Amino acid sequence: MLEKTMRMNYLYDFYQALLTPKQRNYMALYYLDDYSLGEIAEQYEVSRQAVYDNIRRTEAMLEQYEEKLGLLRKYERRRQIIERLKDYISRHYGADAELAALVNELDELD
């Protein structure tokens, strides 16, 4: 997956609740279901340009939310530490199922 597509997938995941239903639909079709702009335009009976503009504006909104709230940034930092923690525990306390379960609970929260 292209880096931008992956980033938009993440940002969409974190901030989709703040978008309008139309923005959500276009973004989901384009980024999650890999529809082309033309296919979305056809389905919604609007111009390809209108779909393009809407998606570009939504992308900018998602980046603005990320700038303000930093949910992806924080998520990535958390993931990094959780991975180090899991790695450390499996190397040193691999037999402790209770400890592993606690870390897994944390791992599955995100």
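Now that you have shown the form predicted together with a further copy of the same chain, what about the form predicted on its own?
Partners and other molecules omitted; one chain follows.
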């Protein structure tokens, strides 16, 4: 469950601009603020089932966006390459502060 929550949080970060305000609100409350379905339903004066359905549809949409655009996949790949690059620099060019600074600058772009 934690893995799914982390994945949804990342997908939400990347694709939230493509969601409706209602979808953004439900997802933020459920995944970021850890509200229960009942708490969200009470806040929006809808049924728990309506909240559940909306969240499930939104999750499916986020997965479709990722399948088509691959922003999370590319982000994870960049993270892996940057970590390998940092490791390589520390082992072979440890004294080169400028090179390390450039890699850190790249790292901070994400």
